[in-house]
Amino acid sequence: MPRTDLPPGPRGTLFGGSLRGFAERRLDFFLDVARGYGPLASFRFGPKRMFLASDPALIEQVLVTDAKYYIKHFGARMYKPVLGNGLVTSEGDFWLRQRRLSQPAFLKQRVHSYAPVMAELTRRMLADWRPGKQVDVNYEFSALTGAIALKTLFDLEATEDRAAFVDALRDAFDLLSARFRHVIAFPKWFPTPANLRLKRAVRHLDGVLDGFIEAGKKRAAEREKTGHAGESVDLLSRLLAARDEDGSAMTPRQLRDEAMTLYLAGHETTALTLSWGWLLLAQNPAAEDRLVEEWKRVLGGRAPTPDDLPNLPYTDAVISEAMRVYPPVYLIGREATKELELGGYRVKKGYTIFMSQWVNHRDPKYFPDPEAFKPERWLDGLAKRIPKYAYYPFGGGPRVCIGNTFALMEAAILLATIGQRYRFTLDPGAVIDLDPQITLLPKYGIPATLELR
C-alpha cells in the first residue's frame, strides 16, 4: 500500500504555499527542492497540491507506464486563450486524432525533403547580413525559423508583420505567466488592464492564424481547378482536407487551434537551441574552432544535407549540450486523473507531477561539473549509458513532441550554414538573462554583432 503522508518538500506561507518563491524565482526554486528534499518533493501552490519528480524512473513512471491516468497540468491549460486546443493542450481521443493527421508531415522522408527550403531561406537571411551588424540573435533565429515553419509546413511565405505578431505573442504569454504568481487571479473575461490587453494580444494573433488558414483554402480551391487536389503535401492542406467518420471538416476553430500549435512548436525550440547555442559557443572559444574546424573537414563552405548529419558528431553534440545547458521546455507538468502510485506514496486524483529539464539535466551524477559547457560529454556513447530520462529536452512517452526530428536536422543545418559565414560577437555590456514562460526565453535578448569567417 502507498503511503498515504506526504513526500518532504517546503511548507511555505500558510495561505500561498510555495507560490510566492516559484513566482520570483522559477528555476532556481525547482532546483533547490530537487537537491533539497530527495527524489520525488511535495509542496502547495495556494490549495493545489505538486509534487517535483527528479528521479528518472519515477518521471518514465508518469510519462510512459502511468500516462494515460494523467493530462497536462492546470498551468498548460492556462495557456488556452493562445493555443487553444491544439496538440499541446488537447486531451483523449481528440489529442489522438489530431496527432495521427499531423504525424505524416513530420516522418523522416518527409523531414528529409524540408532541407533544402531550410537552406534556402538561411542563404536569403545572410544575403541581408553584413560584417559589423549588430543584431538580436535570438530575434534573427526566431524570424528564420517562423519562416521555415510557414514555408515547410503551411506552404506559405513569410510575408506578415513579424514585430507585431512577436509583440502580440510574447505579450499573451507574458500575461498568461504573470497569473501564476497570484493565488486567487480574476477570470479572464473580467474587463482588468491585463484581460484587456490579453484580448488584444490574442485578437491579433487570431488575425494573422485566419491569413495563413485563408491562404491555405485559395490554394486548395485553385488545385481542385486544375485537377491536382490529391498533390497538397504541406500540413496546413491535410488539416483543411481532414474528416470525421462522419464526413464533417474541422471547424474553423480547430483549424487555428493546429495552426497556432504547430507554427510555434514547429519554431520555437530551433530558434532558442540556437541563440542558446550560440551564446554558450561566444562564451567558450575552444569548443567553437572545434565546431569550425568539422565544418571545414565534412562541408568545405557548402550547407550540409541530411546525408552529411552522421558525420557531423561534434555539431550534434553542441547542440545536445545547448539543450542540455539551456532547455527550451524546462518543465512538464501531469495531472493524476485517479488516485496513483508514484514512488511509494499516494498520489490524489487533481495532484500535479512536475517534472524538470532545468532540474535533471543539472544532475551532477549523470553530467559532471554540470554548469560548464562541454558538448565533447556527449562524444562518448552518453547518451545510451545514462537513464532515459536523465535526459529528455523533447519530452517523453506518447506525448513526446511530434517534431523531435525535424528540430534537430532544422538546428545543425542551420548552425552549420550560418556558422561557417559568421561568428556573433558578444556585445560587452549586454545583460544576459532567463525568462521561463512556456519555454526558456532570453530575457532581454542577445545583443551581438557580426562578424565574418
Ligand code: HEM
Given for the second form:
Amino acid sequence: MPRTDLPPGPRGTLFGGSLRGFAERRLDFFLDVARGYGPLASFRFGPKRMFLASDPALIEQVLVTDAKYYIKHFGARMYKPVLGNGLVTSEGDFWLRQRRLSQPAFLKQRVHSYAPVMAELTRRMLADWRPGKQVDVNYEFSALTGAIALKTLFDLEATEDRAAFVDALRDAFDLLSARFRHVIAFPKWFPTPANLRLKRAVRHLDGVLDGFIEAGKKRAAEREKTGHAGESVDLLSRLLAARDEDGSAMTPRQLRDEAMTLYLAGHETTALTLSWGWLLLAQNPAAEDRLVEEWKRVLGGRAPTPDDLPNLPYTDAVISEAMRVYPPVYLIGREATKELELGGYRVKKGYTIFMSQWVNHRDPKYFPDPEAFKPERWLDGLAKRIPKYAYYPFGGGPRVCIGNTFALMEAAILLATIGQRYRFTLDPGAVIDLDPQITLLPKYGIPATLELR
Ligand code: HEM
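Could the form predicted in complex with protoporphyrin IX containing FE be given as well, to go with the form predicted alone?
Below is the whole assembly, all chains and molecules, this chain first.
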C-alpha cells in the first residue's frame, strides 16, 4: 500500500502555494526543490497539487511504465489556443492515429533524404552573410531551421512576412505564459486587453497557416493532374490525403493544428540547440578548436552527409553537451487520470507530476562539475553508463519527440556547414540571460559578429 501522506516539499504561501517561486525564478525553483527535498517532492500551485520527480527511475515509471494512466499536464493544455489539438497536445486514440500518420515522415531513411535540403538552405543563408555583420545568433538559426521545417515537412518556401509571424507567435506565447503565472485568469473569451491581443495574434497565425495548407492543396491537385499522385510526398500532403475508416478527411481545423504543431515543434528547439551551442563554444575556445579540427580532418570544407555523421563523434558530443547544459525543453509534465503509486506515495487523480531536464542534467552524480561545458564527457560511452532518464532532452516513452533523429541530424549538418566558414564573436557588452518559457530562450538574444574562419 502506498503512503497516503505527501512527499516533502516547500509549503509556499496560503493561496498561491509555490506559484511565485515558479513565476519569478523557475529554473532555480525546481533545482532548489529537487536538491532540498529529494527524489520526489511535493508543492502546490494555488489549489493544484504538484509533484517533482527527479529520480531517473521515477521518471521512467511516469513516462514509460505507467504512461497509459497519464495525460499531458495542465500547462501543456494551456497552449491549446495556439497549438490546437495537434500531436503535442492531443490524447488517446486521436493522438495515436495522428502519430501513426505522421511517423513515416520521421523514419531514419526518410529523415536522411532531407539532408541535401538542409545543406542547400544553409548555403543560401551563408551566401547572404558577410564578415563583420552583426547578428542575433538565435534569430538567424531560427530563420534557417524554420525554412528547413517548411521545406522538408510541407514542401514550401519560407514566408516573406516571417518577422510579423515571429512577432505574433512570441506575443501569443508571452500572453499564454502570463496566464500560467496567475492563480486566477479571466476566461479567454473575456475581452481584457491581453485576451484581445491574444485573439489578434492567433488570428494572424491562423492566416499564415491557412496559406500553407492552401499551397499544399494546390500542389496535391497538380500532382493529381500530372499523374504523380502516388509519389512519395511531404508530411502536409500525407495529412491532406489521410482518410478515416469512414472515408472522411481531416477537418481544416485538425490540419491547421497539426501543421502549426509540427512547424513550431520542428524548428525552434533545434535553433535553440544551435544557439546555446554556439554561445558555449564562443565561451570555450579549446572545445571550438577541437571541433574545427574534426571537421577539417573528416570533411575538408564540404557539408556533411548522413554517412559522415558516425565519423564526427566530437560534433555529436558538442550537441549532446549543449542540450545537457541548456536543454531546449527543460520541463515536461503529466497528469494522473486515476489513483496511482509513485516512489511509495499515493498520486491522486488530477495530480501533476513535473520532470525537469534542467534539474536532471545538472545532477553531479552523473555529470561531475555539472555547470561546466565538457563535450569530452560523452566520448567514452557515458550515455550507456548512466540511467536512461538521467539525460532525456527528447522526453521518453510513447510521447517521445517524434523529430529526434531529424533534430540531431539537422543540428550536426548546420553546425558543421556554418562552422567551417564562420565563427561568432560575442558582442563585448552582451547580456546573456535565460528566459524559460515552453522552451529555454535567450532573454535578450545572443548578439554576435560574424568572422570568417
Ligand atoms: C533539439 C530539438 C528538439 C528537442 C530538444 C525536442 C524535445 C521534445 C520533447 C522533450 C518532447 C516531449 C514532450 C513531453 O513529453 O511532454 C517532444 C515532443 C515532440 N516533438 Fe520534439 N524536440 C526537438 C525537435 C523536434 C523536431 C525537429 C520535430 C519535428 C520536425 C519535433 C516534433 C515533436 C512532436 C510532434 C512532439 C510530440 C510527440 C507526441 O506527443 O507524440 N521535435 N520534443
